[in-house]
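Take a look at this single chain, the form predicted alone, given in structure tokens.
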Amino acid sequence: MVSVTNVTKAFGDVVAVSDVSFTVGPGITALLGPNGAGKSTLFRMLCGLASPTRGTVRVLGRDARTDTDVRGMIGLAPQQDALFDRLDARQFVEIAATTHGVPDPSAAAARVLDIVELDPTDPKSVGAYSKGMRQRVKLAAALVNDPTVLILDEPLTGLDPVQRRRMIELFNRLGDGGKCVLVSSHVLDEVARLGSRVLVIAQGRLAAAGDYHALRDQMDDRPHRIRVVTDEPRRLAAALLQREVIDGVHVADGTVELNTSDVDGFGRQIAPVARELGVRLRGVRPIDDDLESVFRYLVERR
């Protein structure tokens, strides 16, 4: 349903997107990547707002820059928090479904306002609605046309966790439905609970695809860096390399920075460890875990 094949756009000597290519069908896909690296650009393109620099980018066959019938089976909600802020959730869901030639207008927003669980009877205008308000308002102009192609920009931040949970459970049965979902996220944890099938884009390349419990595998087969806050690290240290449950340790300023590709066994051992030496633990959290590090990686390996 989505093809891209060689795609790169560059703005100047600024390449946002380089040689990437995938093909996706329906259900839900996630896109991970950093802030930056490149997905709200790739987003832009599919959706016929701007044009590759080289290769080339299909929705359902065709080419979303040249053809307006296509770009009517697609449903976009963008990351930019751009809403018309004196108009209320209906008003402005109305806008897209006339903008999209939908009948009745007025019917059809009220309508898929309510599969986003807003009241479209509310007169307040969007302008005073929360962040998570406001997301589900550019989801319901995301859907009011019937896409057979949705593309939902970071559409979970600023969510509350009832609310999270609900649109994904929404994103799954739009999925199940037959619809091709491509949803971006940064959150790690967060793409988990979207599905299975992952695109890992960093630095403008793609620098993984596919399931995503392979992808955590293979991002947990590297050695792992955990840093120790406690009031006696030197004799800490030493009792974990005598347990054999790390592979290497730096001592410095009361904070053991160690090493370990055995994060569970690590796990096990360090509070009986510290206990059985009388020592304090103050802190105990990985230091290479962020989204920026797991990238670097993945793209390191290709």
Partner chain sequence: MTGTVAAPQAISVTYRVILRQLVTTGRVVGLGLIGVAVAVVGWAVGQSIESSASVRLENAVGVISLVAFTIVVPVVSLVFAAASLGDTREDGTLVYLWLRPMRRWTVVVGAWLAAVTVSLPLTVIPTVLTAMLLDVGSDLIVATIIASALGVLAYSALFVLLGLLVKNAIVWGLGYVIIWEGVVAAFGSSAAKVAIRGYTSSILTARTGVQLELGDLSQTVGIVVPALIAVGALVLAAVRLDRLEVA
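Computed from a predicted structure; not experimentally measured. Throughout, rigid core stands for the largest set of C-alpha atoms superposing within 1.5 Å between the two forms. Residue numbers count along the first chain shown, from 1. What changes on going to the form predicted together with the partner chain:
Relative to the superposed core, D67 undergoes a Cα shift smaller than 2 Å between the two forms. Annotation for L281: C-alpha shift of 2 angstroms or more between the two forms, rigid core superposed. Positional change of T29 between the two forms stays under 2 Å at the C-alpha, relative to the superposed core.
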Second form
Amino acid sequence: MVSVTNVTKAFGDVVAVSDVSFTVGPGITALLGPNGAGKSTLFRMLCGLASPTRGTVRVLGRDARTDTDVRGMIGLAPQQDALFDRLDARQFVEIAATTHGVPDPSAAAARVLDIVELDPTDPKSVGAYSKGMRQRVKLAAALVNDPTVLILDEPLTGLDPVQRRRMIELFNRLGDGGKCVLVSSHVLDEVARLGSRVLVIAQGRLAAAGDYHALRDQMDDRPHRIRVVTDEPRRLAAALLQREVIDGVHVADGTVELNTSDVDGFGRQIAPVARELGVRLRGVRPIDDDLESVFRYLVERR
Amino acid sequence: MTSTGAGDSTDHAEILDRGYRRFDGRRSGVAGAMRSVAWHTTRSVLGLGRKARHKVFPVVVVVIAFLPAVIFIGLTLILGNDLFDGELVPEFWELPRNSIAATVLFVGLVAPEALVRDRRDGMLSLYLSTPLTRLTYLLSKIASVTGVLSIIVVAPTIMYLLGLTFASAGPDGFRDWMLALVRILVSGIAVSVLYALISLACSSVTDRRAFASVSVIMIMFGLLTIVDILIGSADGSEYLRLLDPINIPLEMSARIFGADGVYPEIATAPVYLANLGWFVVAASALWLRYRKAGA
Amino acid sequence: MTGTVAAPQAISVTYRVILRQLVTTGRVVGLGLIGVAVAVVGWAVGQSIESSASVRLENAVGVISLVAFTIVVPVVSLVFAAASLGDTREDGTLVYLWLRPMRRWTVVVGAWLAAVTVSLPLTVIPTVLTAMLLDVGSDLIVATIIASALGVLAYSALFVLLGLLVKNAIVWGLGYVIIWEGVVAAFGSSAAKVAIRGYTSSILTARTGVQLELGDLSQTVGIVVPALIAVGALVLAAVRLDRLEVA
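Would you mind giving the form predicted together with the partner chain, to go alongside the form predicted alone above?
Entire complex below, previous chain first.
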């Protein structure tokens, strides 16, 4: 439904997105990357708000920058906080519906405001709304035209944990309903809960794409980091190094941090080696078996 | 990774001394704070340390301001002063009038830049949390805008004085020469202070730079135009000129040189009083606005 | 799916949103005060005891030309037109009008109409009031109505475009109004052809018979050219909006 082919975007000398290609189908896809990685730029190009310096971007096979009709099938919740501040939520979403040519904008607005759990009769102007409420107004405006492709730029920022959970449930429902839902985030914990398909972008390049767990498995060739707590860290580390089951070591105060590219070998050998040396093991714990470490590995190569 | 403390780090907590120290060196105090606000403001209005496109306008204005001095010095050097009996070239007090449109447009940009951004970005509250008070903050801003204006009001005239002297057409004798220099400095700085205060007061009404510019330009040019019309077409008294914030400081400048000025119908005392009035009105308006604004 | 929004609907929704954002108390009061000041000047000049009717007329036309067409009309138009799309671009709300199945020209026209809607009463009322207070007959009043309205339409289109071209559109616009239209155009009639003031002045001259600097074009030219300028500027604005990189 969304395809990005060899896309590069440069602002003067700064390359924001560099030779990125991927395709996204129905369901939720999370775009993960640190601040400034190029997530928003990529989203802006998807929507046609910016043109790629090189490469092509297609949404439903068409270019949103030139094709007027396809813009009606996209729902975008942009990253910036700006809204037409002098309207109330109902009016704002109604305007979004009207600009999309939705029949009966008023009913459509009430319906989506209900979905994002905002009161359609609230007379307050959105300028007076809190960050979390504004996020949900943006979301409602993005949903009002019942878009086929939903692009949500950092939609969970500013929400409290309960709202966050509800919105994640909502995204999942929309994805299960056959829509293409693209959600960007720099918060790992959110992405881990969003769903399994991940695009990781770092320094403008696509660092990984695919199922999060599968990605995790594919990275077995990278060094794993394990923390061992023991009474004689130096002797243990020396013995393990000698047997070539670990690649690197950092010793401090009863704790050894090990890098190994052979987790299984390490697992088999650590206990026998300790017994042999008469060293007591107080704890052996992998320190990077979560999304954060996957992320760090992909982004920072360490 | 944390490596302090022994045992299992999961149930170990410790607050570490991260080595914050008090600053024991000499503090520059209020004077230092004012200097740095004024310097920072000056840099920002002149576009120093910013991209070339921010420097375009200041450079154009400075060129326009110095152009008359250069031209008249050139004419004097080529043709000699005696040839025209001093009629061709302007008096010292007349020189800044040649670039007055550019000067006013310049204050229309400089004053909002100096003042409005701090309120809009919340910098004012930050400044007020330092040794600066509202008064010292405003004084630094006034000093900065006055200083920048002096570049286009005072500096060209001083150059003109030096140029004429070089062409042997300057004031005769050391005493007259020094008198001219003092008059140039006093009148030029007075004009700069007044324009600075008036434009800062106009800019203080809004939190948006663009509207502040509109307000400075509208009040200064608008009053000038209204006064022109009232005197020219509505048989208004010549004394209405005292309400013209562009010409009245310049007129005072002429009177400081002992000249009759452009509006000889107005006596000298009212000119000084009107300038004092503008000074008081603008300063009070600015102060009233800032007494409560911001933090 | 809904398809492209029909032009009248797209224009009207843009118009409503932009109008709502443009009308702030500060702007209306500030610019209203300028109008009041202008009317007071008109009254003062109208009260003056000038015997000769031709001199009175000449004075009056001069006043209108100066206050209405060098200050009120361009400045009021500038403040609202430059803000119409320019502000949405600056604050990031343009995306809510841009990423929509609406043709670009409908957004530009909607924004322009909104700017014109606010600017017209804030210019035509005070300038016509001034013309009436000047008390020199209906020719000047009619000329003022035509020239003010036409001026607002043309300047607004020009400044909608400017708001899409540069960041500090109001500051650039002031520079244009004061330096270009005020100073450069005063040098001669060929320069006046590229200043809207040349055309509004021509309408005044043609209607009242009072010669004005810059006022030497025929009334037809004075009406047709500003209209063409408006259309041209709106077309360019639509093209510019289409090519814009939106935040």
